[in-house]
Amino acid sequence: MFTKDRLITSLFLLLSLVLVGHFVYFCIGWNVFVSLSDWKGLAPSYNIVGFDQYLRLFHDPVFLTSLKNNLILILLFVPGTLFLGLFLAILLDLKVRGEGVFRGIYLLPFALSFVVTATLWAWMYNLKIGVINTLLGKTGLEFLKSGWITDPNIALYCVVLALIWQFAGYTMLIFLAGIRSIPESQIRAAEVDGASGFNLYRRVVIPQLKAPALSAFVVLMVFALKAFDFIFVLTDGGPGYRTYVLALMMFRWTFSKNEFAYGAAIATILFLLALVIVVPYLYLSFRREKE
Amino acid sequence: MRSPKPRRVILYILLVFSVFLFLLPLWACITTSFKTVKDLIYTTPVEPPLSPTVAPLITAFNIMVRPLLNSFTFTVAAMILSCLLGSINGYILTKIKFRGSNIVFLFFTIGIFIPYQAVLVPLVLTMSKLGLYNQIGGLILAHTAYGIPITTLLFRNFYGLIPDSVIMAAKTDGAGTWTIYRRIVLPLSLLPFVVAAVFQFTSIWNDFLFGVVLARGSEVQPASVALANLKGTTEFQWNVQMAGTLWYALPVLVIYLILAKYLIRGYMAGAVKG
């Protein structure tokens, strides 16, 4: 029976399907198509040349540097954020007075725009009158002063540090919820067995945080792959190409150099890398939901 | 009087030290926004200004006011549209049994995780074709479309908690699907609407990527893009830059202060910024 009511709901669902279908799926396909062409310059060209752009990428030092930097981001930012978040969650779980206030403060950076946090950290890292260097000067730690994001040797690590600062509150939130969902009886039982303090967390609590750790891990990994705004505003990839990442290179080559096919190829690689992380995760969570 | 255990003291020292680290950048931003150029040199960023001034805030406001209004316009519009569509999708996916509903849900969910770089070039082409490039309408359309996956997830989670018996009762009274949505589901949806709206407002307001590819340098450019430009042009006027940052962050800070609890529910449901 197809009533007027049914028609209205169906039309709304159809609208959503068309929007997501076009802007997500069709656009991804279109982007792959562009990446197989030779489109360079402002006028679109759909002259298909196959995998030329991809072959070019693997000989491009900027691409290899960007890929390496994304990898460093994954290796440092992801575990760093997970550990700091876990640490803060455990601290807050120790029956802290004013827990809500602490939680609210640690999570605050995560709510802010990357453009805001990047501007804040530009001021933190500023060489001459910035926050960190003047604080070091005031506290007699003059010798620790540094160019930070302008120093080619440590610029990338400065980016990582600031990103951990922004995301740690998020992992704290996820872990704290995980800890709180462990049945009280299990904690009691372990305490009767003589576990306390650090041991209690290591033996009883942390092993039960696999599910929240996995979901936070996926979110952080995908972010580490697609990181763009923060780096664009803070360092713009500099000094040199020291903080270049794939998403930034994609943007620069596409929208500054009009190398549309080349940029599309970088975007396709980013997409495939994200799929490697997301698909197994979605598969797992859908199976869990069915059970 | 019992003295506190040394371990508790260490705990609170760690917590307070963390508060210092987490708030330092924001504190330095606030103090700097009220400083004269002279104070910038004679005080460190963590110290309050010697002679407080609102001049940087006024300068920054004059630069940012138009972009802030732009951001406000498309953020509110796309927030409302994506919440409405997400609500209807969530209702359909939980309360109307149809074949392939799991596939439809997966279809939406994947959209949450894709890196937007993978759609940027076609996105720009689409908007040019529709005549929406460098238009507020283009930003509204993009943020609505890419907001649907997450709002659908949020509403679906919530509507899963409404007992089917409520819907069945209305059905036996002869109400159709749309009537049930309007008369029964929608009035029960205040909470998910607040959660989804708060989440959508902050993430659309915070967006930079869509703004920079769809409306950079135009009349309708968002505040995020204007702030990034300000950073590029006022190299040494850190007070103006920090004041601009403060203006742009203000709506989110206010929302965070009043509605953090709802934003947290969004984060917990897997709604994460792009």
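Small disclaimer: the values here were computed from a predicted structure and weren't measured. Residue numbers count along the first chain shown, from 1. Take the two forms, superpose them, and find the largest set of C-alpha atoms that agree within 1.5 Å; that set is the rigid core. Compared with the form predicted on its own:
Once the rigid core is overlaid between the two forms, residue 11 counts among the residues whose Cα shifts by 2 Å or more.
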The other form holds:
Amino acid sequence: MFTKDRLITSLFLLLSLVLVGHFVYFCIGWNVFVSLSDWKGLAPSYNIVGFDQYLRLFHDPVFLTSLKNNLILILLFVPGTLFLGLFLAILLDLKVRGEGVFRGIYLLPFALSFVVTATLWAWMYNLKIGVINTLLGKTGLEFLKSGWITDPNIALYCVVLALIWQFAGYTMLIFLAGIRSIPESQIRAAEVDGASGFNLYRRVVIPQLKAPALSAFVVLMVFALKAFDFIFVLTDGGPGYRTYVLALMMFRWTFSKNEFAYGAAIATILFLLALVIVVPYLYLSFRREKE
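With the form predicted together with its partner chain in hand, show me what the form predicted on its own looks like.
This part shows the chain on its own.
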């Protein structure tokens, strides 16, 4: 029956559908449409040129370098963050004294803005006044001093290290919640069977953390694909194009060079890469719920 409560519920639902439809699906479609045009410059141009922008992408050395950097970022950042987060979660699960304090310390980097933490790391990596080189100098390890983010050979790895530091607390929280959700009876039964210490976690605890690990994996993968503000503040893509990633390239070509069609093509590639990650996760989640 038609009631006032149902009318209000339907209106709220309709509003949500309209907003999501416009700001998500319509904007995605509009971006794809622009990528098929020749829009270059501030004046819009909607002359359809097909896949010319996409063909140009795969002949552009900057795009190929950015794509390679994104892949390196994924291969180093995601496993490194998962491993460190799991390690910290296990340490906290050992019932250390002052667990709440340590948990807050580990979570603090993730609670900060990417702009703030990138500025902090830029200062730490500074060649002359950075805390890293200062400590190396005071401990007699001056031969290890480096320009860090200005060194083309290690700049990208310095970015990865800083990102792992920022996200380790997030993965720690995910894994710790998963560990604490394991029934105490299973832990006690494993201890009775002789499992203890590392073997207890390796044989009983870690195998049951597949769902938290998958959730954290997807979040980290998507972030690694769309990483922009942290790298923009820390290195601005430099030196040269050594720390350029797809999101940063899209921003530069779209809003600095006014190549809107080309930037839209890069955004579409990013969207497709994100789908490759998210769709299998949604499928696995749906199948798990159905089972």
